[in-house]
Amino acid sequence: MNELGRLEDLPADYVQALRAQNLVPLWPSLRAVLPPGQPRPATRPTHWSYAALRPLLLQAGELTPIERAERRVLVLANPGHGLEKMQASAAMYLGMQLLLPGEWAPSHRHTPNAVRMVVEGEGAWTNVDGEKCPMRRGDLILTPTGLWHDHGHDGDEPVVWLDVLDLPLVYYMEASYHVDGPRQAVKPGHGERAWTRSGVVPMPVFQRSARAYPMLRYPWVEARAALQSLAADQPALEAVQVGYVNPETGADALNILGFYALMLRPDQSLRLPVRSPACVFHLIEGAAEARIGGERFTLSEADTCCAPGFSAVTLANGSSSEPAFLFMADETPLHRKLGVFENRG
């Protein structure tokens, strides 16, 4: 293929005339927006150590009261995108949020979807549209687009959770905003109680619920037990993984990002398929190593790392006696909806 023309090859007065009409020549930048063979992600393999960030997060609790912070969060920013953009990948935002005993993070709703993966502590809760969801380590709590939510803490120790939002995408679409609201009343009912057993679903008068998100809290105790049962039932299964889904439809729990839990058997090394979506790994229990492209990261409990799309990823359990458990978030639902999802094996 012939080399494409460069912008500097064009006469300066011609370029100026184009700019005066808000016009840009495509050919000098064509290969930047349509690279050959596969994308060139800005997302870099990145590791965030919880042991390193936790003291800084607790210091934030001393420096800034919740009334002035509203949401006390340290953003896990990917340097490939520039720290000021506050994104982990093209479509994912990550943040470690701290709530101290007695604090209340005010009620609001916003257009980006969000989930909370609880990292440490007891006694906090998230009220999502009136459903009060206890927050315990490893629990996944949804705060879908448009639903009111606030956070409170009735315990006596700091509570920390990992926020995962599709904020970069919604912001890029110029659709990101929030609305403040009053403190919510608590309504009766807990979605996870009604959807505890697979294959047995609530069906009053043979009709399904009108709620778009019938289950808002996915307890870790249930997900962990499901992984252990799967591993015991299928000892030859290589990838012991479960997905967080809408229990009424079987679709992804949220409509842009996908969420999963993975168990690595003792001494197991698992090569993941090379796929188009970026992926985030958060270690809930155990010890693990993540090899992402040419990078190696040793993960301790509560550490987080990110893999760009089209990356070769291998996860290895660092223990010869205990399993390791990871939470994963990726952009698969978005890629499938756009028709750009690829699995290259």
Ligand code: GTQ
Second form
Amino acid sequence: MNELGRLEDLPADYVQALRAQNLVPLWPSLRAVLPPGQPRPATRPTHWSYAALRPLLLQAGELTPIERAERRVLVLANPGHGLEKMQASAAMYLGMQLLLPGEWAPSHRHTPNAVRMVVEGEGAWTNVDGEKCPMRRGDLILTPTGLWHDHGHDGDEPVVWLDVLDLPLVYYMEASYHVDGPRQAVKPGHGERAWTRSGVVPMPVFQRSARAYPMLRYPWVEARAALQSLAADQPALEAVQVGYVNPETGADALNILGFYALMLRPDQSLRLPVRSPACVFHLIEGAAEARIGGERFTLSEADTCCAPGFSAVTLANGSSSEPAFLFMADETPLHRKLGVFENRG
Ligand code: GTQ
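Starting from the form predicted on its own, produce the coordinates for the form predicted together with the ligand.
Every chain and every other molecule in the complex is listed next, the one we just looked at coming first.
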């Protein structure tokens, strides 16, 4: 590889003359923007302990009333990007949101897509496009781009959930904005009831479903049962994994980020293929260890960690008697659409 010329090699008055015309020489920066062989992600392997963040989140509940916060969220920021960027990876944003009994997070809609992974507490709900979705531990609830949503809480204990948004990407695209709106009336219909049985689906003989997103709530009881059935049916299967899809099209549930649930059998250690997208792991149930690049994280329930793209990841169940269940979010749909997806095995 040739040693490329540096900026300092050029006469200062020449560089100045370029700058005056909004011109920049490529060659001093060529290797930075096109590094050899593989990208150099800013995203760092990072672990967020729920035990450490929970008291700080509850403290936010005392310090800032919901009216002053709109969304009471502590952002899980990746230090590799700089905390102020509020990114977990290039395309993913993660936040832990707290809603206290009786509180209401007002209705709005925005261009970034969001999902909620419910972490703890009973009695909260999200109204998405008129569908009132109860929030139970492990449930995945979509708020696709442009749909109205508000969060309410009729229970009597704090409710916490993990928000995953494609905000960093949409913001980078200069396409991020929100609109406030009135409280949304609850409409009839629950996607997960209509799409509830394997192998048989609603047949819109006269009319295709009017909704681009026919299913908004993916109950954990169903995803967990699917993983256990899969594991029982295929004892030799290494990766006991399901993906959250749009049941009408079979495509990824949302356009930009992908969502999955994974079961590790007791004592199982699973090496994941090295792939281009960054990936987030959130432990729903059990105990696990994540080895990401040279880092090693012990995950307790509700812990979250992040792996940069092109990194070697091994997940291990920390129990010899119980399965472990993980929720995963990644940038695969985006990479595929852009044509840059790679799986290096
Ligand atoms: O609940 O609508 O973590 O709009 C960030 C932005 C949550 C939400 C976040 C949001 C929301």
